[in-house]
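The chain that follows stands alone, in the form predicted on its own, written as structure tokens.
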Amino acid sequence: MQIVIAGAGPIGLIAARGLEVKGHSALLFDPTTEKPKMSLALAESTLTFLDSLGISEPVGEDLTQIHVSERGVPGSALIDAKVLGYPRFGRAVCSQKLEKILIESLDGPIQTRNVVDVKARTAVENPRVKLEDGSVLAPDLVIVADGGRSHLTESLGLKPSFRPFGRSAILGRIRVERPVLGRAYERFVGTGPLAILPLCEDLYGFVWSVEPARAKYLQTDRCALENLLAAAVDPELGAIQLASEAVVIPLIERWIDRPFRPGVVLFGNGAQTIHPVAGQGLNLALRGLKAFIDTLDYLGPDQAVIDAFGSWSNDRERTRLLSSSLEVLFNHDGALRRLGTSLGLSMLDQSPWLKRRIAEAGMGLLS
């Protein structure tokens, strides 16, 4: 089967490798050679999928603990993989290191021509892919994996729904005085959730939800951002220093219920963009991609897409709800909410069953 993939981020690269392993021909197009530097939390299900494709694990740090707390509120919860019977929850890595390994795993090169238009399959012809030089391809299937800002989505008649959170995310990296091996943090600081991922040694990636005006200000004032982060992170990490320039993105949930047309399917942020603070966007998309590639073993491309999305839909909705709830619950600083958080964290810390459910959801192990 001949398949064209538009977009060579992690989703497109893994799709190409997965299809090659199954004996299909994959042509990968992306004119952008420089990708943004991101901190990624790869769930255990993602690592298992990569291993099945012969892709080695990128350099990073195994995630063995998740510490959940709120500044100024008594009570916290520590979710420990070994206590729950798992060696780890996943692995935190730099996106560039992952993409380097993925590119090296491919049989063919990435085509740097831009895909300017995609047409769905008709009763008489395959889907059509038009490139910037005017040439047209007619593969058996097109995978659109070029992100949530893709110009191809609306040309296919796919209308996303939007839910703005009225917030912005600040992303960057810090170095800490007292790193804790394998421990990630979900920290609530009155302005919105702050996620901190260990990458290697004393280097951590962070995603912090704040008001848009404050986010713009902090992006331009490195000293102010560093001071506020120092007051926001868990005190056990000690003093912190910014290790990268801050990136600001608006927090908007974007969703297409049925992100496919005959002969064309969307994966990744083009199909669904969810809140980043739980780090589940990439993992969720890869679980859907795996379901599709596996189903392609015994069904034609269009029916494989329908069946894969049907089996994946519960996971998709659940992950969307859980990711959004952190923002909804923790974007204000009311006394009652803080009291509820304190009680909730204490209950979580005493409940192995609830810890296991949260951990397995993040690992991609819930059916």
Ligand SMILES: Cc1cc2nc3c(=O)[nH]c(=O)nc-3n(C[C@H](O)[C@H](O)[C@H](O)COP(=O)(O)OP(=O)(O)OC[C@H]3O[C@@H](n4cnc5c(N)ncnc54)[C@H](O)[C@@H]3O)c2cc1C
Second form
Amino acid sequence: MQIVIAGAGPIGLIAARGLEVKGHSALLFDPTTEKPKMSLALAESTLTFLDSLGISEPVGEDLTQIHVSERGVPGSALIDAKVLGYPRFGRAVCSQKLEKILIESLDGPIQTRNVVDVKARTAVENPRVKLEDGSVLAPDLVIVADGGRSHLTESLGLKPSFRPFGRSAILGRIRVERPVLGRAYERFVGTGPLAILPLCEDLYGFVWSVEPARAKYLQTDRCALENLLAAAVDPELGAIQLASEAVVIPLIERWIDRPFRPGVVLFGNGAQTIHPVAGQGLNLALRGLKAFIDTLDYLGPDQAVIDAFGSWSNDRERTRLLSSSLEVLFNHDGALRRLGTSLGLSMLDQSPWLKRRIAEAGMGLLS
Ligand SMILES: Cc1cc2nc3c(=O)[nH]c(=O)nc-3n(C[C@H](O)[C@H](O)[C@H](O)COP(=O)(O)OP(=O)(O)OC[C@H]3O[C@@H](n4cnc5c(N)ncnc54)[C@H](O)[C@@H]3O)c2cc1C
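Starting from the form predicted on its own above, please write out the structure of the form predicted together with the ligand.
Up next: the whole complex, starting with the chain shown before.
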């Protein structure tokens, strides 16, 4: 099958590789060559999928423990993969390094051209893809993996719903004095959740959800950001130093219930952008993409899309809910909420069952 993919972010790249492995021909378009550097927690389900595409163990660090705590209150929970019988929960990687490996794995180069229009299949014609130079392609299938960054969704007549969280993510890297191998941190600091991922040795990635004006200010005042982070991270990491410029991304949920048309399907952030606090956006999208690519083995593209979305929809809804609830629950600094968190974390720490459920959801293993 001839497939055109609009967008070569992680989803477009992995879709191209996944389709090539199955013997399809994929043409990938993306005009942007400079991508932001992000830290990504790849779930075990993602690593297994990548491994099946010949991409094993992307550079990064295995995640073996997750420490959940709130600043200033007693009670915390340590979720340990080995105690639950798993070698690890996943792996933390740098997005740019992952994308580089993916690009090298492809049969052909990325075409650095913008896709300006996509039309669904009609009774008599294949779907149409128009490029910025005016040329038109008519492949068997179009995958829109534009991250929701272009007007292609709207031009297909699809209407995303948007839910702004009134927050921005400020992200970057820090070096810490006392690294703990394989341990990631989810820390609630009153202003919103702060996630810290181990990348290699003493280098960690951070993502912190804060008010938009504060995020903008902290982006320009390196010293203020470093001081606030030093006070916010778990004390066991010791002193910290900023190791990169900070990037700010507004946090908005974008959602399309049925992101497809005849001969055209949206995957990735264009179909659903969820809150990043639980580190699930890419992992979730890849579970849907894998279901689709596997179903293409025995069904035509339109029926494969419908079947794949059908089998994946519970996972999709559950991950959306889980990711947004964490923000809603933890962005208030009230005493009652903090007391609840303290009790909740103490209970979680005593409950292997709950730890297993949380870990398996994060690993993409819940069905
Ligand atoms: C702060 C933060 C932390 C995150 N952490 C995690 C994590 O730990 N784990 C996880 O699983 N997920 C995480 N995510 C989510 C993850 O980053 C996204 O799910 C993922 O990047 C989406 O990839 P994508 O390919 O859909 O979109 P993008 O990465 O946005 O890529 C879209 C690409 O399409 C191109 N494009 C746009 N329009 C066109 C067009 N018209 N023609 C051609 N090309 C076009 C763009 O240039 C771009 O390269 C995080 C997100 C954020 C914001």
